[in-house]
Structures are given as C-alpha cells and as structure tokens.
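Take a look at this single chain, the form predicted alone, given in structure tokens.
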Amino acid sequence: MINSEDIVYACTCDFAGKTRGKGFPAADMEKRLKRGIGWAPTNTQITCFDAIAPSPFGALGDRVLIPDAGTRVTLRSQELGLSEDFVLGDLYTTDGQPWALCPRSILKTALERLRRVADLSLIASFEHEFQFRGAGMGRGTAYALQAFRPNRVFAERLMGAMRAAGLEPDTIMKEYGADQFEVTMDPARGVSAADHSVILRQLVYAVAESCGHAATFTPLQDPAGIGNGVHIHFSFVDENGAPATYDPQGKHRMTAYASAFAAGILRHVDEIMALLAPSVVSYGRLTPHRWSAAFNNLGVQDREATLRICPVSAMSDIDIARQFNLEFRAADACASPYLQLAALVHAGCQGIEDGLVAPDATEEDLATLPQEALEARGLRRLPSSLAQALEIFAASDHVRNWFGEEFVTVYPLHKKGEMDFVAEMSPEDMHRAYALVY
C-alpha cells in the first residue's frame, strides 16, 4: 500500500506579485528552516506571463529560499473544500546574506530605516478588490444582498480560511463593479502585514476554486469597467506599542512624524509608482473619476485622493488614536506587497529625514483645474503609463539610494519583458491576458 505524503510549498512573492516556490515533504520542515531550498537567480525575471525577461544572471548562480515558520498556512478541511500547506520565506545568497533582490528582505530593510529615523513601527492592512471571471451577475448587484446571497458559501468559507490561517477577517462585500468583491482584514505589524496580503490572495484563489469560481485581481479586466485596487492602510506605534499617528492639535490631526511621512510619499510617489502599480493595465485605472487616484494629493475622506485620511468614529469601542490611519489608494495586486510597503516606507522616511510637512488637503475635483493652478499647489498627475513610471523610477537617485544599484538595474528589465510580451496585443486581448494571470 502506498500512502500519500504531505507537502509544504515554500514561497516567495516576486517582482510580478506572483507567489512562486518549491514543495518539499512536510516531515523535512525543520531541516528546510535551516538549509532552505535552492532557487535560481534568473527566477526573479519570470514575468507574470511566464516569459523570462532579460536577465543579468543567465543560467548562472544559486540562491536559497529559507522558510519563515511563523508564516506557515496549513488548511486541510473537507468542510471548506481546501487542502493548503504553504510557507513564505526570504531569499539569501549561498553565504547566508539577504539577497538584494529578495522582496521580503527589502521590506525588512525599509522597516529598519523607519525604526532608525523615528523609532516607530508600521501597522498596516491591505484592502483587496477582486472579481469572479465570467460570473455574469449583471446590473443591479452593486453592494446588493441579492448578489451576496448566492455567494454566501464563498464568503463564509473565505472568512473561516482567513481565521484559520491567522488573519483576522473584517468585512466582505459585493462591490460596485461587475462580479466584483472586496475583502478587508485587521492590521498587522511590520512584515506580517505584507505576509497577510500574500496569504489572503492565495486563500481567495483557493476558496473561489472550491466554489466553482475563478478569481482575478487584475487592475482592469474591462477598459470601460471598474478596476480592482489594493488600498494600503497604515499607521504607527512607538517602541511601547502606543499609537503614534494621531495628534488632535497637529495639522490634519497628524503627529509630526506622520505628517512628514505623508509628505514624503506625496513628494516621491512618481518615483515609486512602478513598484505600486506595476502592470501595463494598471494605469487605465489611475484616471480621474474612477474612485481610485490620479494626482499626488492628500484628501480627507476623499476616495479619489492618492493618500486619504480615513474617518474615525466616536461610536467605536476602539480609541480614536488607534483608529486613526492613512490610506494609499494608487496600488494594485500586480505588485509584491513587500515591495509596495517598502516603497511607501522609504518615501515616508525621506519625508521625515527632510523635515517635510503634509500639504493642505484638496477639497475639489482636481481634474477640472487648469495646469497653472495645479502647479501652483504642487499637484501633478500620476504617471500615465508603466513605461513613464519606469523611466522616472530608473532616473531617481532617491530610489537608487533606497533600493540599491542592483535592484534599480534588474527590476526595469523584468518589467520590460512584461511590456514586450503584450506589446502587439489588441487592448481587449491584453486586458484578457492580465485577467487570466492575476
């Protein structure tokens, strides 16, 4: 008699935002926590379409993926229709040093910078929108119980899977777009916030499949339709765990550090957009009047601001200082959450180091203002294409200082490979291709 053997899949979330790795017998977990699994450097150049972008490594070299046991997700449930066992980890050189192109290690470096310049820790949560491909729910279903009802099994399985995986479910809804849903979860500290984002995406895929659906996180499935964003909520705590974002006497009720951090993001957002919204179709979503973001503006409870000051409620059982948070709205799920958070943290830390102050919040439709008025207030459109975003990224001395020469050289090559793959496609075929891979 031959018995099946449990396998753990050790993963990294790469430049394409794809969760890739290798499996090994679960019985070898302790060994793999020490020696890891082998990984080819050129794997980092596998695009979302599985084409290998230009690689400086070729067939040469080796890296090691070391699992982090605290991230392991094991869900074997007939009731939930799931059989999952995976673990996230970090990429190292063979001499034991964090690899300069490991997204998770890059985030750790950024978080250490935040601790060094402000003695603060980041608290964050990723809010995800996604769609079921070809579900055909039709009109009249936005936020509707009518549309939620036939998907209750999916929603309840997903909540159960999230909780079993160590995530704290918050809300789930039938969103505004066609066949679109949104799921939110409680915030987590530091690297765990990005880990939870990676885990959540995989749980959505798995639970959707168990319910006969195919989920997609593509930023824009239909050029004329509603896009799927990733809204990154963040705040800070001090070394004692006390909230450090809210100051009722500060500008926009932000502490000096939070204000400078916000200003840094808005000043440098163009330089990091290639990491935050990194697909060709990302930029069709980042246009005015799509409830996403189009300008480098700060808004108070404004869902078209790139950086939004979120509301607080006196009716909540949570203290206002712990409720108070900022939301970055110009990101999507084609990116590695580790690189997204690292980009925001580095830009924010630059704001702190430069002593910046958050700008005045906008209160009007910026798309209606003349260019002269925008320039007078330091407001500008976000990059309009991935090619433009990459050009700004590669030319930035700040980005080079934050991420290192190797990363700034290799990452654009990866994205060039992705752009080349879709260059000859019609718009319809290109959007369809992204919907299939995300």
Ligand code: GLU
The other form holds:
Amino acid sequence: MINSEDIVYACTCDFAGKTRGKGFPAADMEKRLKRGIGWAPTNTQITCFDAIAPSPFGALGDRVLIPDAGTRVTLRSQELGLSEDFVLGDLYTTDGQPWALCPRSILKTALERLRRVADLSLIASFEHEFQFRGAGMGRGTAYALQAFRPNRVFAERLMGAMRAAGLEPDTIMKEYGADQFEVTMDPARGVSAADHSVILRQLVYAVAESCGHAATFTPLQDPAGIGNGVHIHFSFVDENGAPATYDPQGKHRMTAYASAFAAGILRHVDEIMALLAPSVVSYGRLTPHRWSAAFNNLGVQDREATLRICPVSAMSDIDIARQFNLEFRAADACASPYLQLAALVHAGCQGIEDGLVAPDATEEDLATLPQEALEARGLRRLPSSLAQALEIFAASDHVRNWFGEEFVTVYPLHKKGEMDFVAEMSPEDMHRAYALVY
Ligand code: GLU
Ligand code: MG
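Can I have the other form now, the form predicted in complex with the named molecule, not the form predicted alone?
Every chain and every other molecule in the complex is listed next, the one we just looked at coming first.
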C-alpha cells in the first residue's frame, strides 16, 4: 500500500503580490527551516501574468527561501473542504544575508527604523474587499441578509479557517458592490500583520473554491462598477505595549509621533503609490466618488480620504486609546502587503525624523475645488496611472534611501513588464486579465 505524503508549500509574497514558492515533504520541515529552498533571483521578475520582465540576473544566481515556522498554516478538513499547508518565509543570499529584494526582509528593515526613530512598534490590520467572479447576485444585495444567506456557508467556513490559521476574525459582510464581500480581522504586530494579509487572501481563494466560487481581489473588475480596496489600519504601541497613537490634547487627537507619521505618509504618498496600488487597473479605482481615495488628504471619519482617522466608540469594551487608529485607503491587493507596510512605515518615519505635523483634515468634496484652492492647502491628486506613479517612484531620492539602489532599479523593470503585457489589450480584456490573476 502506498500512502500519500503531506507537503508544505514554502512561499514568498513577491513584487507581483503573488504568493509563490515550492513544496517539500512535511516530514522535512526541521531540515528546511535551516536549509530553506532554492529560489532563482529572476523569479522576482515573474509578473502577475507570468511573463518575465527584464531581469538583471538572467539565468544566474541563487537565493534561499527560509521558512518562518510561526507562519505555517495547516488546515486539513474534509468538512470545510480544505487541504492547505503552507508557510511564509524570507529570502536570503547564499551567504546568509537578507536579500535586498526580499519583501518580508524589506518590511523588517522599515520596522527597525521605526523602533530606532521613535521606539515604537506598529500594530496593523489589513481590511480586504473581494468579489466572486461571475456570481451574478444582481441588484438589491448591498449589505443584504438576503444575499448573505446563500453565502453563509462560505462565510462561516472562512471564519473557521481564519481562526484555525491564527487570524482573529472581526467582521464579514456582503459589501455594497456587485458580488462583493468584505472581511476584517483583528490587528497584529509588525511583520505578522502583513503575514496575516497574505494568509487571508489565500484562505479566501481556498474557501471560495470549496464553495464553488472563484474569488478575485482585483482593484477594479468592472470600470463602471465598485472597486476592491485594501484599507490598512495602523496604530502604535510603545516598548511596554502601551497604546501610543491617541492623545486627547494632540492635533486630531493624535500623539506627536502619530501626527508626524501621518504627515510623512501624506507628504510622500506620491513617491510610494507604485508600491501601494501597483497595477495598471489600480488607478481606475483611485478616482473621486468611489469611497476609495484620490487626493493626498487627511480626513476625520471621511471615507474618501487617503488617510482616515477612524472613529472610536465610548460604548466599546476596548479603551479609546487602544481603539484609536488610522486607515490608509489608497491600497489594493495587487501588492505584496510587506512592501505596502514597508512603504507606509518609511514615509511615516521620514515624517518623524523631519518633525512634521499632521495637516488639517479636509471636510469637503475635493473634486469640486479649483486647482489653486487645492494647491494653497498642499493638496494634490494622487498619481493617475501606474506609469506616472512609477516615474515619481524612480525619481525619488527618499525612496532610494529607504529601499536601496537595487530595489529602486529592479522593481520598476518588473512593473514595466506587467504594463507591456496589457498594453495592447482593450480596457475590457485588461480588466478581465487582472480579475483572473488576482
Ligand atoms: N470599495 C471601496 C474601495 O474601493 C471602499 C468602500 C468602503 O468600505 O468604505 O476602497
Ligand atoms: Mg468596505
């Protein structure tokens, strides 16, 4: 008799925001935690469409993907229709240095900077929207119990899978958009917050599949329809774990560090948009009146602000200082969550180092203001295309300092490869192509 053998898939979430890796027998886990698995450096140039963008490495070289045992997800349940076993990890050079192009290592470097400049740790949670492709739920389904009911099995399996994977489920709903859902989870500290986003995306794919659906996180499936955002909530704790974001006396009730961090993000947001909203279709979503984000503005409880100060409730069992958090809304799931968080942390740290103060919050519809009025208040539209975002990214000395020369050279090559792949497509085909791969 032959027994089938459990396999663990060791993964990195790469420049394309895709979770890719290689499998090995689960029995070899201990060995693989030391030895890792081999990874070709050119793999980093595999775009979301699998076309390989120009690579400085060609067929040469090797990197090693070392799994982080704490991230392993093992979910085998016939009842839930799930058979998952994967682990996330970091890419190293063969002499044991973190690789300059490893997204997870890049995030670790950014988080160390935050500790250095402010002695703070980041707490974050990624809020995800997605759709079932071609589910045809029709109208009258926004937030509707009537539309949730036939998807209760999916939602309940997902909650179970999240909890089993170490993610604390928060809410799930039939979102406003066609065939759209949103799922939220409790925040986690540092790298784990990004790990949880990677894991959540995979669980959504897997559980949807077990229910006969195909989930897509594409930022914009139908250009005339509603987008799928990733809203990144974050706050800080000090070295004792005490909340460090809320100060009732501070501007917009933020601590000085939180205020400077917010100001840094808004000052540098154009330079990092190519990491936060990194696909060609991302920029159709980042237009006014979509409840996403279109300007470099701060808003208090404003769902069209790039950076939103979230509400706190006196009725909650959680202390206000711990509830208080900021939300970055101009992100989507075509990105590696590691690079997204690293970009926000570097821009925020720059704000702290430069002693910035958060700008005044906007309260009106910025799309109706004339250009001069916007300029007078330091407000501008976010980049309107990936090409523009990449140009600003590549020209930024800040980005070069934060991410290093190699990253700033190679990442745009990857993205240009992706742009070339869709360049000749009709808008319809392009949106479909993205919906299929995300
Ligand atoms: N779907 C909106 C977006 O693209 C977000 C809606 C909301 O949850 O506020 O970001
Ligand atoms: Mg939502």
